[in-house]
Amino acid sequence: MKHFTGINDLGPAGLEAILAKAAAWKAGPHPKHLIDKLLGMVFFNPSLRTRASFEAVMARGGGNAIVLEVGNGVWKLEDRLGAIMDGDRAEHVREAVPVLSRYVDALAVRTFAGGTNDDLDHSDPVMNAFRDLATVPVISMESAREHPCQGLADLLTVRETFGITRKIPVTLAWAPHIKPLPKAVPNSFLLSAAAAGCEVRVAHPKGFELHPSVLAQAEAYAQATGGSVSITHDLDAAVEGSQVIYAKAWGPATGSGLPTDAIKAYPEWMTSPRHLDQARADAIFLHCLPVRRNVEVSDAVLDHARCRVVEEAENRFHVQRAILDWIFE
């Protein structure tokens, strides 16, 4: 039985194979390769482009969805060994998930990470605990560590404009927010990136350090792949020469000493046309969405010709519905 609930579960092999099946699938028709198939997706927290792309992954290849959203007319369910169940979560996922086993062929699983403890994030409490307890394949539709799809759709879209991966510089520049958000998405973004062997270039203040196991995890694929992972705190050098800009805004590290509103204390960081200046004349800009305009990015890159947000979105669909097709072959 198959999970996706990381890059790991592919691999630099694995992910290759997936980005030529949803490229070659996004050229043709929808194939009705899902017939009778049940996907249970369940969310702990809101999704837009998530929820909207499995529904039409499945819908269109043939198979239906089931959609629960805890604690909004599904129990609230607890995680945690050995809990003492006297608060509002009135189910553990014990019961619930091989119940949810029992109806559907696959779980699909959204869930953040707490924001407090980096160790507690990266062990990935949820989502390991689906894993564990599910008897259906289970996929990360976000979790506490990564967001896996969300990686492979970068990677697509940077693929589908360059025609390559390999040795293309990328930078993963950090982004100023009104709140301090998980790292689930520059990890995976920085993980496929590494396995697909480009030149990433993470750039953030001092104090928002991604997860040593993540870097290290990176690090492996790029020796793997020809790629390269480099660490800096200058934006401005970073970007230069890069060919992608993907912004996005994550909290401080466990243990750095900033408070969690320093994550508005960088508004030099915000992206904006400087710094596509500073790239070279062909480089995209990407962002998962949504977006905080002017905020984390200006308008005048949103709006730029070489945005490629909408595109970045509509991947999703395309490497969600080659996930599918890998979990179930």
Contents of the next structure:
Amino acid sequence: MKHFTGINDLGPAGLEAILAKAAAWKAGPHPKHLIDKLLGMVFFNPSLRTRASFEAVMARGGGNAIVLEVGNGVWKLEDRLGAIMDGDRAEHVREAVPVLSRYVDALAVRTFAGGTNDDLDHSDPVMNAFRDLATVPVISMESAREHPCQGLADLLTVRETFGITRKIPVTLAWAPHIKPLPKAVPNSFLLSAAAAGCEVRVAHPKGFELHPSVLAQAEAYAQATGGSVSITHDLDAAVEGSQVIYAKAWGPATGSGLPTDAIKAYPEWMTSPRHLDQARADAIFLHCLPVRRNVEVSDAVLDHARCRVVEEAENRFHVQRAILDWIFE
Ligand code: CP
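Mind pulling up the form predicted together with ligand CP next to the form predicted alone we just looked at?
Entire complex below, previous chain first.
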């Protein structure tokens, strides 16, 4: 049984195959490849793109989806083994996940980082509980560690813009925010770009390091694909000559000593036209969305002719179609 909860479920060759299928299907008619398939979608957190794109994939592919919002008309779920369930979480995943598996052909799950302990978040406890307990395939719609469908959509956007991904210089640019955000999206962009052979530059202020396990995985992919991973605290140096600027806010690393509201403290890291000017003349701007205008990214960048955030969001549909086809093939 296949699962897709991280880029490691595909590896570099699998990622390339998914991008190729997504690109081919994007250019052609929609296949009805999901007839009689039912996807159960479990959300622990809100969504616009992920929910709409997965529902669209299922409907256009001839299948159906049911959506469960945990804590909103659905029992709150406990995932800790041995928990004394005397709080507001009325049902344990040990029952809920096998039960849901009896109704649907695959489960898609969105969880979120706790945000107080990077090691705990990177062990991905809720997503891994679903993986362990489900008797049908599990697909991540974002977890504490990764947002792999987003990473695939990001790389499809790079591929269709430049025709290739290998050796493309891309900058993952930390951005300010009003609150500390999880690291799943930057992790997945880094992992996907390294697995696709890009020259990845990760730029962030000191104290916002990504988890060592993610950096090690990205380094291993880069070695396998001929790409590279470098880390800098100088955004201007990172974007110089880049073909992609990918802005994303994330919170301080556990143990950095920084307060959580340090994420507000670097307004000069907001992506502005100056950064696009420093990049290559054909450079594109990407962001997973939602984006806080004039906090993370300036209006002038988001309204720029080389901003591809809407195309990037559209590509969620195309890569998820390919992922579901791979899951069910
Ligand atoms: N990029 C993304 O996952 O968007 P949503 O949170 O709206 O699903």
